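Only one chain is shown below, in structure tokens, and it's the form predicted on its own.
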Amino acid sequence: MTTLAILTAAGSGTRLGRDVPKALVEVDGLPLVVHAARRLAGSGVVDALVVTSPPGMAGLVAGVLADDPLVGVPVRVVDGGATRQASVAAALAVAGPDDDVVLVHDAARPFAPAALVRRVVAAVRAGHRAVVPGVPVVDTIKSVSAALPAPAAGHGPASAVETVTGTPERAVLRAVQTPQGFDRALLARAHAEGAARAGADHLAATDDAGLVEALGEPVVVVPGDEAALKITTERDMHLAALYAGDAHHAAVAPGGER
């Protein structure tokens, strides 16, 4: 049996303010999608990749990956959908019959270490059918109600305010990362059950574990890694450049990365 990694790279990345899709933005001379694919392939536990590209750009993304000698597993590129959920469903539809474990990873987290990939796969193979990596939350978190109207003129700055409704205990909170790992049959069922949500951003699941949770199935958390940061803003690009220059994160041989 084999492990398939789905690498989502169909996002526009408008918050980065670039004129190319986020996955094709370069850090240290390489597109983010290549950095992410290298680390998945270099984990030694991924047998093949399916990459979702912006619609109409599958050929370009496939060429970028084919030209990289360190992406040493078979790669197939498919057009992504209108939402992340739809993109993952499109990639899952072309999974091979022997792919019993499926990872779902974001090209926006290009420096997730190979050791993290191995940790997630090991947990799925140990019998946990849905696995997410997570890191402890260090900030105090507040839940809030809907914004209240701005104060009247003459009574302070005209900005909306929100009322705090609670303070969750941060010891039981985790900031979730990718790659997330699943038993392939469970993930397929979760996407089938949640298919009606996939067409619109305000309805679509923000991660695949959420679809599994909606089935009432358990999801477990394994330790994440600070290097698996999500690139969303220009500030994140500066942090990404630091990881790109770190020899430990650049290593791709199995067992050679922390």
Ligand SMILES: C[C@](O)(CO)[C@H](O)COP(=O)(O)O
Second form
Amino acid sequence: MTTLAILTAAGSGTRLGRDVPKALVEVDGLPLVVHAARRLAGSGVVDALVVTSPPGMAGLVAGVLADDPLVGVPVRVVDGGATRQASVAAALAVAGPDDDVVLVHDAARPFAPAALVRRVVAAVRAGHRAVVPGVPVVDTIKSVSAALPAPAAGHGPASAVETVTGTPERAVLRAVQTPQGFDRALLARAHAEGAARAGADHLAATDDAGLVEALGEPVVVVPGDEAALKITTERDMHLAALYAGDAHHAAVAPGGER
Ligand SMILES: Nc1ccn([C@@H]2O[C@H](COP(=O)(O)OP(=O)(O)OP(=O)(O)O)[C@@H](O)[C@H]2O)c(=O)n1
Ligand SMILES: C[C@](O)(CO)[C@H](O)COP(=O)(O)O
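What about the form predicted in complex with the named molecule, after the form predicted on its own?
Below: every chain and molecule of the assembly, starting with the one above.
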């Protein structure tokens, strides 16, 4: 039985605003997708990768991964879809019958430590069929709805945009990261039902665990890691540069802590 890691790299990186797709943007001289692939492969618990590429760029993505000596597992590249959910579904479609455990990881989280990868896989292999890494939330979070009608002219702020509808108890909130780990059959069922339910792209799930939750199946949380931050805007690139140079976050021997 084997562990397959789906590495999502098909996004355009609109919020980062570079002239190449985000996964091909370089930190410390290497594209983000290569950093992420190195850590998955170097964990010692991933047997193969399926990488989602921006449509039409599969050859380029395959080339940068093939050229890297530290991506030491077989890599297959498939064209991604219009949403992250569709990209994961395209990758999942090429999983083999022996791939009993599937990880889904974002190239946008290139410095997720190898120890985090091992923690997620260990939890799935211990019998948890859906596993997410999570970190405590530091901000107070509000739920909101559309704005109330603007107050009469001359009273109150000119541009109230939303209305607070609640304040969830912070202690029970977690910001979830990737890699997320799954029993393959469960993830395949979650995606099949999610695709049927979504219909429109704007209803696509923002993570894979959400699709499992929608089935009513349990999802467990293991401790995440601040190094698994998601690169979304230019500000995140400065943090990424810190982690790129931190040898403790690079791949280390299986079983070793980072
Ligand atoms: N159609 C898509 C959209 C996103 N992703 C991947 O999903 C991860 C998380 O997406 P995000 O950080 O939102 O990346 P982008 O969609 O590229 O960013 P933006 O929304 O700013 O365009 C990234 O690794 C991205 O490459 C994907 O494989 N296919
Ligand atoms: C999957 C994810 O990284 C978990 O935090 C996140 O949901 C991706 O979000 P995005 O909407 O693709 O930015």
